[in-house]
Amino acid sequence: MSNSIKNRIKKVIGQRVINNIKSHPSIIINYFNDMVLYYKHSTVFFQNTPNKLECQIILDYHSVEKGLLFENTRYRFARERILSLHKNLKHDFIISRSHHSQIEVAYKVMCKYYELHQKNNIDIEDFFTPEQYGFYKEVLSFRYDSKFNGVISHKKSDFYKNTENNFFQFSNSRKSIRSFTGELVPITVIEEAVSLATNTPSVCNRQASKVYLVNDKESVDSILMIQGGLSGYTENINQLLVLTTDRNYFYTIGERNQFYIDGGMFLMNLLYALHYKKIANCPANWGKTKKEEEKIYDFVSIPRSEKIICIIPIGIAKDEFRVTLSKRRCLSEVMVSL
């Protein structure tokens, strides 16, 4: 490494940091290994395996599902997603996996999309032809279902009827809700839910997670704009939670990613607690870069030691609303017996 590069690194991170890293060289090795594995196996750089293509297919079809939620459908929506699905659903090895849960539902969502536009006399032949629709039905064969709908309709009274039942019924009843009334959830009820979530196990009981409640509408809108995944649903979102995990509570190189694990466990428990308290919620993905994370600090006073795990819009559900199907994988796709 040239002296000029060394001097630049020293200027950016400081000599003390360099000395500490020298005394723990394995941190560089492990983070570099993380980077190489992510480079090789994620879909960021290559879509060269069936699983990577399936990842893109899921991203695209779920986006179409969310578009189907709108009560006043914006026809011809998600055009770029549809084009991406056309490209990936024609691959031979995707067709050969059409019986897999996520691939099958992608073909079904495409059929639903086409039929929705046909039913309402909306021309989409410039990006979705009758021949493509026929091909998807042919691939599905006997699995094609004319009654398939990419969304599920609920009445609020029915949606929460299993919150006091056994865990099987309770867990299966939780869904992400995007249709809020705009009414504020009482602070005391939110506190009860967060308190319940503190039952979450954590590494060596360190309990490094923290929840920030944002009530200011202007800040809520700004944060959701940065997050970017709830476009079209933000008007009645007046509260949200920001879940973080504090790096101060992790002490070995091997724990470099443990805060994601502990934070993810806390998140699931928090979502269950919110559902139990009948607080509508929708966990919004925070797979963002340093650039977006820095913007959040303008609206929420979060110490830099804490990593944002998830943004969770909360509210009161409308009396009637729809949720995405979000098809679950079959057990055979998830569990491996050795």
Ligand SMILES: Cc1cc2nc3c(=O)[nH]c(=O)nc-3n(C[C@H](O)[C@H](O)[C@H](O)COP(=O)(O)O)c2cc1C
Second form
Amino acid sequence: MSNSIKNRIKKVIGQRVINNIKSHPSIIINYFNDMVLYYKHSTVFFQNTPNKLECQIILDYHSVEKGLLFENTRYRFARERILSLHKNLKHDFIISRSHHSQIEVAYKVMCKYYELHQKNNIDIEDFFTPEQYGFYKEVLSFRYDSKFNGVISHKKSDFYKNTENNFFQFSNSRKSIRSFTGELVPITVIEEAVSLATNTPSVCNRQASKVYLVNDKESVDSILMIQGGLSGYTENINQLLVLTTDRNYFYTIGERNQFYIDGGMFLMNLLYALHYKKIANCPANWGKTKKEEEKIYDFVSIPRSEKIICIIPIGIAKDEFRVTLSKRRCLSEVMVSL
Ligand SMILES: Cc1cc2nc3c(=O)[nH]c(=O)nc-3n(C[C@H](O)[C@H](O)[C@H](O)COP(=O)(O)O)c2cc1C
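Show the form predicted in complex with this ligand, please, because up to now only the form predicted alone has appeared in this conversation.
Entire complex below, previous chain first.
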């Protein structure tokens, strides 16, 4: 590298940074390696493996499930998702895996979507033909279920009846709720839930996670607008939690992703604690680019050392509400004995 380029780099990033990187050069190699692996194996650049195809199918069918949640169905919803599913569900490879949990449920969601429109005399033939419906039923064969529903209806009184029961019943009863009454959850109850979540184990007990409560509707709406994954449900969301993990507590290059793990663990514990305290909630994805993430700092004052892990709208559940089926994988798809 010529001296003039070296000097220019020095000027831009500063001598201190250069010295620090010289003493820990592996920071570059490791972050670069993370980037290469993400480039190769995520679905950002390639959709060329069975798992990548399955990822797209799940994204699409889950979006359709979410559309089925609305009490007043917006007919012909999620058209682009349906078109994407048509494209992927006709692959021979996918057909041959139609017994896999996520593929099977995708075919079932498609049948449900068609039947819902047929039952209500809504014409969708421009993007979903009777032949395609027939084909999906044929693929499902004996697994076709006319009673299948992509959503589950709950009465609030029943929904929370397992919160004091054993872990099996408790864990099976937690669900993401997106329909709130708009009433505010008392701060003391939120505090009790967050306190309970502090039981989360963390690396060397460093406890780097923090929870910010946003109570003002204008900020809540702005954050939800940036978040973008809850459109259609935001009207009655008046409170939300922002979960972060502080990078100050991580001290080796090997730990460069540890704060996501600790934050993720805190998140799960928080979701359970909220459920235990009968606070309806739905975690909302904060997988943002730098540019998108910057926008949130206009609405919440969070030190830049902290990584936002998740946004969690909270509230009081309506007396009756629906949740997505969100079919889980079966054990054989998850556990591998080596
Ligand atoms: C990190 C994370 C991000 C999520 N982001 C969203 C979101 O942006 N919008 C949404 O409606 N649901 C979101 N969800 C909820 C998932 O769709 C839901 O957890 C999944 O379908 C399983 O359903 P369950 O939580 O009811 O068991 C998110 C869940 C997690 C854990």
